[in-house]
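Listed next as C-alpha cells is one chain, alone, in the form predicted on its own.
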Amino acid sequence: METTYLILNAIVAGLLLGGLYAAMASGVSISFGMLDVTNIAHPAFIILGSYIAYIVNSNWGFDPIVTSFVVSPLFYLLGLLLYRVYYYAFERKGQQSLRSLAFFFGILFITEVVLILIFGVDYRLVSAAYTEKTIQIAQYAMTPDSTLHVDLPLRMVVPFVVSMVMIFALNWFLSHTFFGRAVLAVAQDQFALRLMGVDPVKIKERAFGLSLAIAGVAGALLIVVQPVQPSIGRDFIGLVFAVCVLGGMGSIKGAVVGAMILGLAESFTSTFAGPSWAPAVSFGLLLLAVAFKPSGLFGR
C-alpha cells in the first residue's frame, strides 16, 4: 500500500512538474526549434520574469501570474531589440555559430550579475491565496490510526493549468494564423516567404519576441512553484533544451510531451533514488534522444 501511495504521488508530482517544464521550454521550441537561434540565455529571462513577479507581489500584493501577463509585452519588446542586435551582429554576416553563443552567454551572465547586485544571492518567493493550500484527491488507511494521502498542492496545480492553457493558445496561434504558419516556414524556405511578400527577418524578430514573452510568464510560474535566486537559471539550460530536443525540434505539442516525460522521470528518480540524482535525468534523456531518435518524438 505504501509503495502504491509513493507511485501515485510521484505520478501526480511528475505531471505537475512537467507542466512547468513545458512553459519554460516552449519559448526555446520557438527560438531554437523554429528559428534556429540558440538562445542559451532563455533561462535568464525566465528568472528575470520571476523577479519582476516578486517585486510586484512583495510591494503591491498583486498575483504573480497575472502580473506576468501584464508585463509580457515588455518582454516581447525586449525580444525584438535583442534579435535586432543578434541579426545585425551575427546572422546577417553568417556568423551564428560560436560568436552568437558567446553573445547569448554574455546576456546570461550580465542578467545574472545585475540581479545579484540588486537583490543579492538570497532565495526569494511570492505569496498568493493558493500557494499554501492543498487538495487531497485520494486517501488510504494504513492502520485505524494512520492514513496516507495523494495531494495536489495548488502552488503547482495553478501553474500547471495556466501553462497548459497558454501552450494550447500558442499552438492554436501558430497553426491557424498567417503569422504562425510563416514562423513554421521561416526556417525551411525563406526564399518562398520572400516570394509571398513576407520579410523573414521581421517574422523571426517577432517570433523571438514571442519566445521571450513566454519566458516572462514561465518565470512567474516558476517562482510560484519554488523560491528562486539569480544563478538558478543556469540549472535550467540543459533542461529546456532537453525538453525541446526530446519532444521534437519546433514542435509545441512535442515540448509538452517531452516535458511530461522529463517531469515524471525526475519525480520517480527523486522519490526512489533521491533528489540528488534528478538533475542527471534531463541530460541522460537528452543523450538517449540524440542517440536513438535525433528528430525527437514529434520532429519533422
Second form
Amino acid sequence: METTYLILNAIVAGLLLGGLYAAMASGVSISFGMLDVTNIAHPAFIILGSYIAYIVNSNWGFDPIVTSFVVSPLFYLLGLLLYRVYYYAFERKGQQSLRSLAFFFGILFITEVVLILIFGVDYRLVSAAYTEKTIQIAQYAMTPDSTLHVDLPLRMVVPFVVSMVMIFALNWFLSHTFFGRAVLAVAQDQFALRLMGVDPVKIKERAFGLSLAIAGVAGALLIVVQPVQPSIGRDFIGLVFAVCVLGGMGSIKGAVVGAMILGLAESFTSTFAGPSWAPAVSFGLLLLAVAFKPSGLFGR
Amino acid sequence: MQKMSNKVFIPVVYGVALAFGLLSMLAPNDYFYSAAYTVLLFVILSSAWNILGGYTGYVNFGTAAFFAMGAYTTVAIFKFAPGTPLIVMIIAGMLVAGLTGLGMGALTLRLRGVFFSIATLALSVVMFTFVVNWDYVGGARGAYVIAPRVAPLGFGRYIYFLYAVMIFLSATAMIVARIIETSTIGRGLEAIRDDELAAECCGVPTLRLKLLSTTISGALMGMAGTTYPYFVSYVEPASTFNLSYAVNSIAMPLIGGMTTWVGPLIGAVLLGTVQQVVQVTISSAWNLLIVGVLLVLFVTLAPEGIMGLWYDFRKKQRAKKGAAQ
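The form predicted on its own done, now the form predicted together with the partner chain:
Okay, now the whole complex, with that chain kicking things off.
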C-alpha cells in the first residue's frame, strides 16, 4: 500500500512538474521549432522573468504570476530587439549555425553574470497566498494515527493550471488567427509566404517576441514552484530542448506531452533513485531522443 | 608567402616553447606560474575547441565536460595508486575524453549541427550528475589530490614541473591543430564547414572526418584537464564543470579568429591575460562578464575575429599601395 501511494504521489508530482516544463518549453517550441532560431538563451530569459517576479513580489507584495503577465509586453519588446540583432548579424548573411549559437550562448552567459552581480548567488523565492498550502486527497488510513495520502501542493497546482490555460490559448491563437497561421507557414515555407505578400522577417520577429513573452511568464511560474538562483538557467537548457525534441519540433501539443513525460521521468527518478540523479534524466532523455528519434513523437 | 612545412614547424614551436619556459625562470614571483598555467590551459582548450568548431563548424558547448573527464581520470587513478606518474594519467585522460567524444559524435553527428551542440550541453550535465554521485572520486564533497613532495626530472617544486608540462602540452596542441589544418583532413573539414552536402557529394567522407575531429578535439580537452588536479590540489565538481571553460573556449577562438591555429592562441593569450588581470584587480564575476560581452560583440561585429581584422587591414594597405602605383 505504501508503494502504491509512493507511485501515486510520484505520478501527481510528475504531471504537475510537467505543466511547469510545458510553459518553459513552449517558447522554445516556437523559436527553435517553428522559426528555426536556436535560442539557447531562452532559459536565461526564464530566469530573468523569475527575478522580475521576485523583485516586484518582495518589494510590493504583488502576485508573481499576475506581475509576469503585466510585464510580458516588455519581454515581447526585448524579443523584437534580440531578433533584429540576430537577423542583421546572422540570418541575413546565411551564417546561422555556428556564430549565432555562440551569440546566444554569450547572451545566456551575460544575463547570468549580470544577475549574479546584482543579486548574488543566493536562492530567491516568492510568497503568495497559495505558496504554503497543500491539499491532500485520496486519504487512506493505515493505522489510527498515520494516514497515507496524495499531496497536491498549491505552489505546483497553480502554475500547472496557469500553464495549461496559457498553452491552450497559445495553441488556439496559432491555429485560428492570421498571425498564428503565418507563423506556422514560416515554419513550412518562407518563400511561399513571401508570394502571399507577407514578410516572413516581420512574422518571425513578432513570433520571437511572443516566445520571450512566454519565457517571462514561465519564469514567474518557476519561482513559484521552486527557489531560483541565477545559474540554474543553464540546467534548463537541456530540459527545454529535450521537451521540444521529444514532442516533435514546432508542435505545441507535442511539447506538452514531452513535458509530461519528462516531468514523470524526473519525479520517478527522484522518488526511487534520489533527487541528486534527477538533473541527468532530462539530459539523458534528450541524448536518447536526439540519437534515436530526432523527429520526435509528434514530428512532422 | 610560402607556407612553412610541418617538418620545420614542429621544431620551431617546441623551440619557442622551450625558450619561453627558460625565460619564465626570470619570473619575479610564484603568482606568475599560476597565472601562466591558467592561460596555457586556455591555449589548449581553445585550440582543441577550434579543431571541431573552427575547422568543421560544429559548436561544442561541452568543453567543461571533456576537461573534467581528464581531471577526474587523474583523480580516479590517484585514488587507486597515488604514485602513478603524470604521463600515465595524461594518456588515460586523453583516451577517456577522446572515446567519449567519439561516442557523442556517433550518436549525434548524423543530424544537423544544432543537435550536436545541444547534446554537448546535455553531456556536461549528465557527467556532472554522474561525478556528484560517484563517491570514489569524492562525489559532491570533492577530493584532495596531493602532488608528490619532490618533482620529477629535477624541477625542484612541483608547480615548476606542472608549468613545464603545460608548456609542452600547449605546444603539442598547437602542432596537432596545425597538422590537421594543413593536411587533406583539414581541407575535408573545411569543405564540411562550408557546405556539408556539397562535400558529401564530392566524395568527402564527412561522417568519418567529423568523428575524427570530435575525437581529437575531445582528447586534447581531456589532456588539458589531466594536470589540473595537481594544480589546484582540491577537486570538486562545481568548479571543475564550470561553465566558464565552455564560454572561454568558444570566445577565445572567435575573438582570435577561427580559420587557423594562430587565432585560438591569440585569443587565449589576450583574453586569458585580461581575465587574470581583472580577476586580481576587480573580481572574478566581472571577468566572466567581460568574456561574455566580448564574445557577443565580436561575433556580431567582427565575426572573423582579430585575424580577420588583420587580414582586412592588410588587404586595404595593399589596395592603397596598388592605387598609389
